[in-house]
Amino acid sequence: MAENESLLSKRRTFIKQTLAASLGSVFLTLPSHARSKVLANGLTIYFPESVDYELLNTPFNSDLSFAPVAIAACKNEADVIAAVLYAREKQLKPSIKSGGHSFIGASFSGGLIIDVSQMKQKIYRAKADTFYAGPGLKLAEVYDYLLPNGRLLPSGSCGGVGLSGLTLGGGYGFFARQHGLTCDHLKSVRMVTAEGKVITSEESPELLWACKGGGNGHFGVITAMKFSTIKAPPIFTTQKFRMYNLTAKRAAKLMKVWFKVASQLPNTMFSAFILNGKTLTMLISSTYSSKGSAFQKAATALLKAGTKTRGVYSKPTVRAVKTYSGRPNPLPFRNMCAGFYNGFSDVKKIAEKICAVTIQNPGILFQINTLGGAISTIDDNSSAYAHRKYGYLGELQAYWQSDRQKRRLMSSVDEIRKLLKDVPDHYANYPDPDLKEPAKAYYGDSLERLKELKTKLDPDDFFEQMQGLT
């Protein structure tokens, strides 16, 4: 539900840095009709035409159509740093691809794509609570792992999403408010960088700092992460609230009664707003049972504005998860920040106007997610995301099954964007193409202390980004 964004691992033994300089770009050569060489260390590269570049070439959003020179793909930390060496030797910009759900495509759009989906190493080290983690595990195979041992990395709710991109930009989910994003959870990274050396973020703490919500792929490829967990709820439990056929004017309305009845929200429960065409769906949870009074008072208050329910669902964690784990296939759309709220304050002169696009277009949907909680009483120096002073975030999706629809659809989100321009900060993993000064909007107070980093790690920009640090 929160992380559509559009994310491992046993800790291993990592070949030392001087490995790197054997490397090399010594080949053995394999059949032409192969369309592929393979490295001396054993990394593969695969080149178009390929059946395996075509099936590594497939980003979640279907819409999207990307044309690397080739494609490396990456099994180990040794992988990665000869993938580095190649592209620098061949002059090829690298994007670097773990889950492929990248709304605009940046995992994709590199000369050559250094692919870390097979590197899924996991372990939990109970004694000292440590999960370590590849930069190739999606958050279904994370909480497949976790959950059975009763516990639990606070993330994002679609399965398929990569576990290392979504806390690269921040990470947030049902959990979040109670336990703090999915980046305040990490520890400890490893990363490859542009010279092909390794690094870790013990020898640079500011590294840690930036990978807590500073964005991906600006610095280096990560190659592994080390995070401390919490103890999983035995249930979690939901409710949806539903309303028909609604007109603009009343949407606003509604849009407001949720507001409210979200900002009294404890820690414990989620809230979610979403305008799907003229339905409206308002759900909470919690990691506790309905009878609790606070669910109890936000439930009769939804119910109160008129909504319909169909009652109260109560599962173990393990399972509920799974419900909410989304489509696993590729398919056609469109999504963006709509930017951070503090309240209904920020939207109050333009929600009739959002409603009422949304309503007259079927295929675009509105969402407003609950912030808040435990992510803001965190340190603003201990990490690089840099909002956590918003209780509320938005999100605007379309979705079509044919090119004439795209056409309308794209045109009536463009009208919401505008709609939305005055608001000033925006959410990095649920990246907009088409904002003029995206950094500044996603890292906001942190996008100078990034861009250090960035002149000490990779002052030639070898990782250079479709919305970078510039």
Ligand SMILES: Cc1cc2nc3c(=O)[nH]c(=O)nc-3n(C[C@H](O)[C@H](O)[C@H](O)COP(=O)(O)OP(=O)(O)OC[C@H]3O[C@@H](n4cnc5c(N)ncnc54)[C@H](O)[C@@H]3O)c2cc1C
Contents of the next structure:
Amino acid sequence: MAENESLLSKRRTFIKQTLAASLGSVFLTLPSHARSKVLANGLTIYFPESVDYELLNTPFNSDLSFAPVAIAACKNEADVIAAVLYAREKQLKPSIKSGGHSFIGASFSGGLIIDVSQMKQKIYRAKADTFYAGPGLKLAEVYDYLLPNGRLLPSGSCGGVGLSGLTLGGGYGFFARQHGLTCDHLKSVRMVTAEGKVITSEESPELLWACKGGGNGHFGVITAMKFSTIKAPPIFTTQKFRMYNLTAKRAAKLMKVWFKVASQLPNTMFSAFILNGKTLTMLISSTYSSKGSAFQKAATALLKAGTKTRGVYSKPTVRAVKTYSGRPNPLPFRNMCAGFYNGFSDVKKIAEKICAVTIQNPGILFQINTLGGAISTIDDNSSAYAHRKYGYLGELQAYWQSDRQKRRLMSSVDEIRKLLKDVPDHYANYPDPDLKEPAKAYYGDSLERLKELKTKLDPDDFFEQMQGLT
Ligand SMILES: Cc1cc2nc3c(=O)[nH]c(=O)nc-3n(C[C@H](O)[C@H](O)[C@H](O)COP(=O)(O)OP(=O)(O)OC[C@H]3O[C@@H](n4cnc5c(N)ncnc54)[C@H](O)[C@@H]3O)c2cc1C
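To complete the pair, please output the form predicted in complex with this ligand; the form predicted alone was given just before.
Now the full complex is given, and it begins with the chain already shown.
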């Protein structure tokens, strides 16, 4: 820690000196030993071996590593324009990075990473109920800012996830069944194009449509977003129901029970089925207290199935969201979408086999979350998000402690993926590197329209996105 601090302070002095020296020059070219370059407008570009390059070249999934030629640490829109022009001049393909949480590292590349993670502007205007957000904000920062104002932007639970990456792919969480996806609250965007020009969604309504679920890294760099918010519920209630030492048969039976319970929940409630090795956790949550009849009915059904609970947790929402904020630091994992489902019938034939592989391989988690509710009632044409009809979303996760365990888990992941081969639709924000036609699976009926916009805004495919619109 002490060593890190001294490196950072050296870095600060170094940058101050180079900034001072840059006055009057268009591009400051540093001596060959230098590891950063300050452009005329003040944008710093970092190169390998500089402290900032290493700090910024850190995917949340630490199993991944990338070696970009350079990283542009943007602090404002002018920096983003300068970064795009720099990439053009140096013939580097740029990728766009915010929170760095993409499962597959889609925001990283071998060329220039345009990093917007420091663009954390935030203003809430109560009169117009408008939240202006910079693209570098993380979910925890959004909750921390809005909740004390009594407002909420429905989004995901993990605090470190970037707001722009989440919104551009959809964005769901505890509040989505009641209020829709994060992207459903997006009202306008500003974007720097492949030509280094700024366009707004007021000029191009098609851009706003695309940024609601189909905009991750494809069209240009989103530099500002405007959202509407909702009145925050004063309390948030959760209860977990657990069962241990499960067999595959029992786990599959409980999955069927869970689907039934979940299908009867009101929109104010969310639920998740999480099989982690031999342990099953079923979570229910509500934006009201546990006293309501729907909460009681769900709890009774899950207890009747033989689960155990430690009780109900009802907390002020501002505190409750922190409980589910997740870990802040990178870790190695292999997560991917396990597909959208209409109900148990979509997984009935493979449920027991999926549970068997999960149970036999500690480190594998098979999770299903509720969607539906308000997500399904919002007009299909309002956004590029193509999977509103589905009530459930599956997620496959693998976490390991050693290379040996990783190898074993990877073959189990492949086994489960084979079982899921007929599941057609997947979530863009849970990318899977091995999908045969990822763009079709993520964007469904919106794909052709997204491709048309791509041709219009980025005809030369300047921006690098590992799972582009091809
Ligand atoms: C621990 C964890 C928890 C998660 N929880 C949830 C959840 O509860 N709900 C949910 O819906 N999803 C969840 N996700 C998935 C998450 O929504 C995606 O990983 C999301 O894309 C991450 O955004 P980011 O900005 O952090 O990532 P990044 O890796 O920085 O970006 C992801 C993608 O968005 C693009 N992008 C980012 N910013 C911009 C921009 N300003 N302009 C243009 N393109 C941009 C990138 O190019 C890349 O393609 C979770 C992921 C993790 C790892």
